[in-house]
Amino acid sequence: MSVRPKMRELSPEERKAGFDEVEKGLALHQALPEASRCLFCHEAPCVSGCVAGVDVVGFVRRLKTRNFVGAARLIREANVFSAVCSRVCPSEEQCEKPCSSTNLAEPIAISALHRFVADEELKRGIRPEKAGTPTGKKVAVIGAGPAGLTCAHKLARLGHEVTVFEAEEKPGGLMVYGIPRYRLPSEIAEAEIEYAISPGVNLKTGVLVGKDIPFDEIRRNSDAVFIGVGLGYKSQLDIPGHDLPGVLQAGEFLRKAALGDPPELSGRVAVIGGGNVAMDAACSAVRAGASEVVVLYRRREEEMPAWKREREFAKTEGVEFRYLTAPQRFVEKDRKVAGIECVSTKLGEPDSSGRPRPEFIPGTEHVIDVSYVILATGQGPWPEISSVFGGIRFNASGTIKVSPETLATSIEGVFAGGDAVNGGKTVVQAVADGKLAAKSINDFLS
C-alpha cells in the first residue's frame, strides 16, 4: 500500500523571504496513487464530514480515472470556493478524520487531492455559469464574503435578480482581507470570486449599509435579503499601555499584509493570543522583518483554539511559544512599547468556555523585551450591527439569531449566515451557510 504523500513546500529560508505560497500541491505521480488508496465506501464517512456536502468518493473516483474535468465540476457544484477551501479547510478535523482508511494505514489525503483537482481546473480556467430563467424576484445580499457570494451565486443560477452590497472596495471578505497570501494567493481568491458572480450577480462595492444606504430601503426594494457581514476584530487588552505606539491590532496588520503592504517590523515581536489569527499574525510577522517572534498564551498548548496544523506551521518557521503566560501591562521606553510585564499562570476549574481557567501565580512577574506587539485576542460582531439591522433579534453574544434549519431571522424574508451568525468558524462553513440560505430563500420566494 502506498504511503500518504506530502505536498511540495518552500524551504524554511524561502518561505521567510516573502509571502509566496508555501505549499505547492501534489504532482500527478503523487495524486493518482493516493486516489487509488480510497476504499470508495458505499456510505462514506468522509462525505458526512464535509459541511459543504462535497461528494468526496465521487470526485476521487473521477480523479483516479484521470477525469479531471468531471472531478472539478462535481466539487464545484457543491462548493463555489473549491480552490480556496482546498487550501484553508481544517480537513484533518472534518472529511479526513472519519476516513475508513485510517484503520488500515493513514486517512486519504482528501484535501491535497481536492487541491490537485482545483488547481488543474484553474490552469484551464473555470467555466462561468449562466443565469437561470428570470423569476422576476429580487434578492439583496449584504456582505461579499464566502457566505454572501455563495448565496448570491446559487440564487442567480435559479433566475433571481441578485444584488450584493459590500462595504469594502473589493469583494471576498476574509478571503481577500484576512487570510495571508502564503496560505491563499490573491489570484486564487480572485478567480473564484469571478466565478461566484459569473451568473449575472450585480455587485456594488464601497457601499456601507446603514451609512450609504439604509437597511430599510434595501428591504423595501427586495423580495428577500441575506445578511453575511462577517465579524470584526476585538483584540483589545484592557491593560496599561495598550495604546502605545508599536502595539498593533492583528486584524489591521493581517489586512495590510494580505493586500501586499505589511508594516515593516524588526527585533522581537510578541503575538498575544492562541487562535488561528494569532498563528497567521506570527507567521506574517516573520515575513515582515521580525528577527524573533514569540506567541504568548495564558493556557497550555492543548487548550489553544488554533488548529494543530497551524501551530505546527508556525513552529516550522521558528516561532517560539510561551504557555501559561499572561500579560499584565506594556512597558514604555522612548515613547513606544519596549516590553511586556507578564505573570505565570496555573490552570484552575473550567470557565464558561469549558477550558481550565488561568490563575495568576504571585511572585512570578517578569518582563519580556519586545520591539512590537500584535494583539490577536479574538473576534466579535461589529459593534454597530444591532443598530444597522433594526428589528432583528440577536443572541447574548451579539451574533444574529436565526432558525438553524433555514437561517431565517426574526424578520420575515430576511436570512443570515456565516460568521455573523456562528461567531466565527471556517470558510467552508460560510459556504455551507450560503447554500442553505439560498435554498431557504428560493423556497420562500416560491
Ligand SMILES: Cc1cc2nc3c(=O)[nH]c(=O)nc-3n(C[C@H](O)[C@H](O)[C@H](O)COP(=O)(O)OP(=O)(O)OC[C@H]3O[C@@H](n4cnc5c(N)ncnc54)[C@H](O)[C@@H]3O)c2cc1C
The other form holds:
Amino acid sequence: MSVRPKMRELSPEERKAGFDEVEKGLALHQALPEASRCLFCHEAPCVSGCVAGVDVVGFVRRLKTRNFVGAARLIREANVFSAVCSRVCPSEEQCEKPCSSTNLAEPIAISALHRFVADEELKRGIRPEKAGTPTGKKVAVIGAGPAGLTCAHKLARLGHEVTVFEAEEKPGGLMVYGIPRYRLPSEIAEAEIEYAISPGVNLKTGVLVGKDIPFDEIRRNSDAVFIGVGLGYKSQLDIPGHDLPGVLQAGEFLRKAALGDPPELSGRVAVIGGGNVAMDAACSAVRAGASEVVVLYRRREEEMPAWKREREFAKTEGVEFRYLTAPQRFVEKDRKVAGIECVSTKLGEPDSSGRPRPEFIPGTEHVIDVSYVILATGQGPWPEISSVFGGIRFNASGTIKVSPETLATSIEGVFAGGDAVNGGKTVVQAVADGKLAAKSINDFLS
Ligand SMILES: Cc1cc2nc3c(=O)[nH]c(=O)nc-3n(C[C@H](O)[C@H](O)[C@H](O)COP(=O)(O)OP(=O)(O)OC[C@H]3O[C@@H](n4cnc5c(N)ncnc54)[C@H](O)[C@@H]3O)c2cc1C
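Beyond the form predicted on its own, can we have the form predicted in complex with this ligand?
Expanding to the full complex; the earlier chain stays at the top.
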C-alpha cells in the first residue's frame, strides 16, 4: 500500500455533474507527516528536477515547522504561478522523479505539499509586489501567457516600464483559454495573474500584434521586446466529411469549456488524437453531456504522446481507448456526422517522429457510430507568425530561433520564450523561460 497521502477527490459520478475541480488538496493532518518523511538531502536532487528552480527542500522544511507564509514566499520568488503549477505540473516526471533515487520507499508527494502551501497562501491573499526604482527603460511584452507575464513581472520589479500586449480579452494564455477548469479553476489562475501584474505592469488586452499594431511600431517605442505568443491548434484532419456539423475542433471546444460555456453534447463522442489535448477534450466531453466517450488513436498506448497520468485520469472517468484505429472518412446522416469509417492499423518502420509508422490493414474497414467527433490533432506554431514578426529567424518547424543561453532572437534587443520557442511544453517551462528572458533583457538594458 502507498505511503503517500492521497488528496480527497470527486467521485466519477460527481465529476460528470460539471467542471468542478476534481482534486481537493491535502488536509493539514496529511501534509505535516508527509513533510516529515523528507530526508532534506544535502544535494537535493528534487531541485534539479524543477526547471523554475523551486527550493523544494527549503519549502518542505518550512512547512514541517508550520511556517506556511515563509514556505509560500520561497516558492513564489522562484515561480510567479505557484498555485497553478502545483496543480498542472507533471511532477512525477519533474521534481518527484529524482526523489525516487533517494532511499525512500516512495518519492515525497512534493506536488501535493506545494499545493497545500500555495492554497494556504491563497486563503490569506497573495501579497502584491511593488515596482522597482524607475530605470527609464521601456520593455514591450507580446503575449500574456505564463511566459510573457513572468517576464513582465520580473522586469517591473527591476524598475523597467513594462507594457504587455495581449490579443485576447483576458490575460493568462492557455491557463485561462486551454487547461480545463476541473484541473485548474479559473479563480486560481486569475489570482496569480493579478499578482503577476501587481508591480505596475501595463496590460493592453484585445490587441493583436500584427493586425492592431505592427511589430515594428512596438520595437520603435521600446528599448527591448519579449515575444511569448504560444502556439495555435493544428488545422483539422483533412478527410472526407471533416466539415460536417457535429465535427468539432478541440481548441474551440476546450476554449468554450474553459470560459464556462461548453457546447452541449449527447450520445457517443469520439475524440481523435493521442496527446494531452485529446485527453482534456475526452474528459471535458464526459462533463459536457456525452453518454460515452471513445478515443481513437492510430498507434498503441505506448506511443501516445499524452502523459501517463492524463491517460490514467481519462480511464478513471470511463473514457474508452481504441488503439491501432485510423479514421478514413466521416459518415453523414440527416446532414450531421453519424459515424466514422475507420481502418485497423499495424505498426511499421519508424517515421520522421521516431515512432513506428501506422500502416493500414486492408479489409478491416468498419464504422463506429457517433453523435459528435472532436478533432484533437495537437498544436503548432501560428501560421502567420513569420509575417507578423518580420526579420526574426525561425526553425524549420516554425518555432522562433533563439540562443538557448539568453533566449535572444536574431534581432538585437528582441527575446522570445515559452511554447512559441520550444514547440509546446509546460506552464513551468514557460515560467522558467520568462525568468531567463527577464534576466537577459535586464543585462541588455544595463
Ligand atoms: C488543452 C491544454 C492543456 C494543457 N495542460 C497542461 C498541463 O496540465 N500542465 C502544463 O504544465 N501545461 C499544460 N499545457 C501547456 C501549457 O498551457 C503551455 O505550455 C503554456 O501555457 C505556454 O505558455 P506561453 O506563455 O508560452 O503561451 P500561451 O499560454 O499560449 O500564451 C500565449 C499568449 O499570447 C497571445 N498571443 C498570441 N499571438 C499574439 C499576438 N500576435 N498579439 C498579442 N498576443 C498574442 C495569446 O492570445 C496567448 O494569450 C496545456 C496546453 C493545452 C493546449
